[in-house]
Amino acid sequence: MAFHLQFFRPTSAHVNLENLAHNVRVLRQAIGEGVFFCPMVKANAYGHGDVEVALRLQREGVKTMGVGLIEEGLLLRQMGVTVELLVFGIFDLQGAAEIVRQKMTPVISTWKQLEFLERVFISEKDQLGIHIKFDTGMHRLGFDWLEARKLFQYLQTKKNIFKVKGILTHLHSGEDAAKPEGKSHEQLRRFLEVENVFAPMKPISHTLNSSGLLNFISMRKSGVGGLPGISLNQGTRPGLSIYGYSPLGQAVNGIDLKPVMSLRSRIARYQELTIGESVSYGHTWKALKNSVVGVVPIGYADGFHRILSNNAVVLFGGQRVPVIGTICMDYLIIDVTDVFSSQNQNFQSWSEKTDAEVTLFGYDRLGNLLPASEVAQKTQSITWEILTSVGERVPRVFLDDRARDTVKVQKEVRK
């Protein structure tokens, strides 16, 4: 049994599942048939809503998806996601038991994880499929790549328990993956030695995050022969790119990515200010002319960071307008004076339009785009953080191919 909370605030994140499907199709077409493709749906699908995103990816024929936590995988299983789920996070003995019970595929980084899985695996008929992660320079998770032969020999003695379905590494600087002198090339050359060791087991090999993937696509499209000694058919684990953004900061020829999320709200109140009047906490902004400002019901508790105070723009009335004053927990204020002037509107006519829409990032109703990547630059952060920061009290509105919006409230109570 479940019940959904009802929302009364006009603030929501619109998630265009058609754009998601488009991004997946163009990426899969670019890498070609037969290349391992594992989109990442961890962290609530980068803030987009993991259940709906995963179900749509499943409809698109995606066979494998990646999660960071066992809990994320459990939720997807409960909500009808049946494809292979790779669990990339750490786990203990109890977690190992749940992974086996829910038929998820663990990504192994330590000898201890192998021990836990062996202790809970009791089938006499089937092997337990696993992927093995190797550290080639990220120095976060994974076996040291120099341990490859030792690990291979150990797993040879455990063939009745483990089936090595895949091996992988993580690029720490995928942005340089097209450069022979880059750090990624050094990592991939190290990983090639791991691949050679594990070749008798015939595992899937996957190395490319979004930045690495887009670099390899660019090389293929430009006719470049690739990096010395490295195949262009590297398995892939795209994250940011399926949600519509390139980590490279520029377009890749033939890859038209469409942002999936649009964060929107509406004007709750207009106010007229005279020269010298100020707004919000600390009065950090002062009107240099007679102005009209709008109060928008979204704030830093919703993921629109306080560092954007006096340092961001939003879309309103088809134009970019500045965020002014200090961003509050639940509200922010924008200067709409220029929109009034350009449309020859007087304050009285606009003060009645308390439902005028504001787009914090993404597409507005007119098709104008304010990229989340631009907001990230203003915060001196990254696009990933902007997307995943959108809070749980912001409901997601999903647009699917049935051309209608469906609202999913993030919090559910089940029993």
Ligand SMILES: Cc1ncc(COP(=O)(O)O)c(C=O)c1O
Given for the second form:
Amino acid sequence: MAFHLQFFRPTSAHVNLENLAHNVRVLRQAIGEGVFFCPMVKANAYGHGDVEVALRLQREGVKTMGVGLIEEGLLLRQMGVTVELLVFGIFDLQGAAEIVRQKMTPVISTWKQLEFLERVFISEKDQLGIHIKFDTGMHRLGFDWLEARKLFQYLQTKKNIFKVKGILTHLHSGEDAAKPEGKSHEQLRRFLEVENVFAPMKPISHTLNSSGLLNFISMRKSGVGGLPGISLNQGTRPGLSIYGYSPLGQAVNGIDLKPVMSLRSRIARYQELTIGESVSYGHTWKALKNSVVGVVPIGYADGFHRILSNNAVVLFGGQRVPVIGTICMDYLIIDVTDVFSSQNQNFQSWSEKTDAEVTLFGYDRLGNLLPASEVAQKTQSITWEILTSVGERVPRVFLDDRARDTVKVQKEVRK
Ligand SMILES: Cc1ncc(COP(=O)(O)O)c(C=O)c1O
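Right, the form predicted alone is done, so what does the form predicted in complex with the named molecule look like?
The complete assembly is shown below, putting the previous chain first.
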């Protein structure tokens, strides 16, 4: 099952595509056949490696995926992703031409985008499939929901050019989507009005990111039916959840999401420190007893943020051990005294024999889990940011049961 590739650097992000496939199956099963399902593979598939992730999703039968940038879609097309690609970002005239050329599907938020597409799409027989985004309160992208009728009337006159395949909005507080008094309810109510206006065009409608979707599933499972104020077959655009994390902070009954990425490295050097000695820049940590520490070749330039200095744990020898001192650009230091002491050995032979693997987040080889969400809490950030922060110079190693000979490093794939 595991594959081996030689790297000069012992730090890598292990991307378990079986877990990805599992998460997708579990989510799709819960929402039911036929419901629009558009996993988000933008931002390098949340740091996991967009080409491998998208190819695996395609193999799992996913029919539509979401990218943020035209460039992201372009790479996927070049690497053999043939399914529908929704492009969520804003684009100019040049971008519009590329979208059309690459047969991607634009998500439109402005009148200008419509104008650009009209200028570049020339076809006697086909229409250009588009999705229209509405701003129902997030105030980021999308047409104001109050413009729905004006837009509908305009698009009625452009039927020879545009086919409105989808309409959508984005929840700004999807965590509260199960509560009738929540902010999502107001957005969903507004979107329902947009849906009514566009009903004659019979578009797919989609609103649910991971938090909305998991709330939706949990309401269904508890017999309530759906979310307050939402049409039943509401389409979905899960991101974080397909990578194994619930934004709700709690498990949803029957949905066992498995983290896909495990960030691992190996101790480069062990040292014995005597009581009172310190480590790293600024000597912010001091040994309160004789200690054994390990230097790990991963640092803030790899996405392990400096704010985690003296404020994180990692997995080592099946245990959680603390990160000590200031995190450097390429290195951090961990205190492995407890693991060493529990094994009751001589330092020299122990440091030579011990499996030096360190798991920064995700699963270690024994199956112990340190969730990226826990790292996120310590950085006062969010799981999305921890995953997408894993740097370019960290090779991605893909575990894929069904393609036994195809471990690839993201950079190699991109060549
Ligand atoms: C428009 C849109 N839909 C869906 C998502 C997926 O969100 P999540 O990762 O919370 O599931 C995003 C992510 O930012 C988004 O921008």
